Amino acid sequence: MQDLIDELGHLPGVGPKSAQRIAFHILQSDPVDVRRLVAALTEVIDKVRFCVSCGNVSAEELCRICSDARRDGTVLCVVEESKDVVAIEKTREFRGRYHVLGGAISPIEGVGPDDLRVKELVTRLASGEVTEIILATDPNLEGEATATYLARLLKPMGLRVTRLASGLPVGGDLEYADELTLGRAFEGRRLLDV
């Protein structure tokens, strides 16, 4: 049983207490439930890789979205992370290609361009098919700093690059905006169309 808390608590955001409380779940469930969830992990690292064009994660050489003709492949939109393409996809409001890099700049914890998905980025950038490049990585200290590298090896390419807005979410109230999201809510007005 402590081998299964111990192995429990390798997992991102699990600590000892609910790695403690995921193992007495799964000695409390059913047989059946606990065998379903080791086949779909075992299925997992049996089948799932990543893409040997944009980096997400796949059942398959290429992914769906790479693999998708319809998707617009003259833009270009790089991630952190596999996590992140699934939040983009459930908008449904971007139809062009991703890249994901597998992390981002983080000079504390030893990570620098070279430890990311950079130079394939490049590699793919050398055929002239994009056009535009999205920055999406996320807004934090090391999201930023990634976002600013990639900017500045990116532009001397001739390349539109862009980076997602940032501010105010959809339903808060000014009054608990920190003073970083408020400015960056400045920063990236738009004109009403009315």
Given for the second form:
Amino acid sequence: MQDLIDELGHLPGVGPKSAQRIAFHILQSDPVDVRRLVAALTEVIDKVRFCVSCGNVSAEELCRICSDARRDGTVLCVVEESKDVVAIEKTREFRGRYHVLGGAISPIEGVGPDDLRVKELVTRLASGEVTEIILATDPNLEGEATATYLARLLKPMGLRVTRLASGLPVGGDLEYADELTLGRAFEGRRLLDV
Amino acid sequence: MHVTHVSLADFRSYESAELPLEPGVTALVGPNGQGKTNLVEAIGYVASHSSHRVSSDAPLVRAGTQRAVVRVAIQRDERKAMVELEIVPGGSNRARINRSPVTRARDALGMLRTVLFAPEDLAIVKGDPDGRRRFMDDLLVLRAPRFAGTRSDYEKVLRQRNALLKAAGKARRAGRKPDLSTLDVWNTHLSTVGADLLFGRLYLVRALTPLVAAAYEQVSLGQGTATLTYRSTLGEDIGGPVADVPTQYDVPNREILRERMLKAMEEQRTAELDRGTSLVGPHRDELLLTLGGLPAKGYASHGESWSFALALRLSSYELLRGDGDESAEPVLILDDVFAELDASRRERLAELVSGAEQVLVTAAVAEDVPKALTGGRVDVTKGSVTRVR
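Same protein, the form predicted together with its partner chain this time rather than the form predicted on its own?
Full assembly next; the chain just shown is listed first.
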């Protein structure tokens, strides 16, 4: 029992108390439900891997998005993690393809460009199909540094390099925005075309 | 502005405490180790989000508990405000203004302004440059709370850049080729934030210099001239006064400072790799305190050093008081300072602060509080707080 609690406690967002609750819940559940969970976990380990092209999680060699011919192959969106792909897909705004870096540059954690899928990105761009790169790394220090690094690396290749806008949340009040966000929104203001 | 009420929960020695306060002078009196300083430390923490006694937040939380809560009611003109700060060591603090939570604790900075005098102030004059940089940055944040963001961003970028330089230096010593492909990126970020911090500091020093000179003259009865000079790692010409007129110089704009910092990093590249750390920028700058042309550190006597320390705090008070309307006047806190001073400095300090809107004084014995500062008195014994008058 303690082994199970310890293992659950390693999961992100699960503290010792929650781990104990989950463990006891599993103990009291229908064995059929638990076997289904075990099967799902085993399947994830056995079948899910990373797309050879974009690095996103995938069941096949090439992920669903990379193999979808209806996707626009000229626009590439660069994100840090697979979960960012899920977030952007939910918007249904973006019809291009992705490139998952697998993190952000952070010397403190010993992560440099060589530890990210930067080489794969450059290789992918060699074919010349991609004309625009959207840098969608997190708007924090490490994400910004990664974006700056990539922009400098890719600019000489003659690509259009863009960065996601930072600014005011939609549906919010201006007065509640913090100074940094408001300042960024000012920097990124755009012409209103009417 | 003044504080009308303070309440503490699990702060330092207090499980809970309630202290109503009035404008004017209030003396907190009680033997050592009874919790007087804890009360004023809590008020100071709400204003600056840091303690004047310790650099980490862990000692602020009562032993055996996870968090401390300080609640301060503030009156500014006719307006009342309540700021509540939950101190969580090792985590992020949470703040509430008038009972509504704010996104980040630092959004609550600027609600309360204090200037705190403490025995630790002597270290600003006699101690390491680090203490003088902290003095500048704390005052900068009190004046313009947005610099709290600049300051913490700068520290973050600096840590990343130092980690990179350290790793590169290690690789080089091991005979491998160091990975410096991202150094330019960190240079860009460090110089952008660094220029903003430097810009803020230079403006601050320029405004503070004449006030320090005037305050020193008052405290020491005209015994010498106190001057501040900002000495930047970007070069002597940045931030220095023109000839002997301390206020006659222009502060270069952020863009110039940014370029200078980039250039300086370029020039120091080999040295930075050798040392494995960042050698240029505001974190290595120094605020030089001089007395009659000689550095206060090393040359000034004990008494002169105390006069300088008092002058720095008094000029901070003057500076904050001069910002905008009268309601911006900060609360003065004198924590155990009178016991440290000789009779004449004691009397003059008392005279200079007696006109302030609110003065909170802590002292071990009532006799330590000068006559000029009569007012309310609160006795503090074994963590219990009783108003005597």
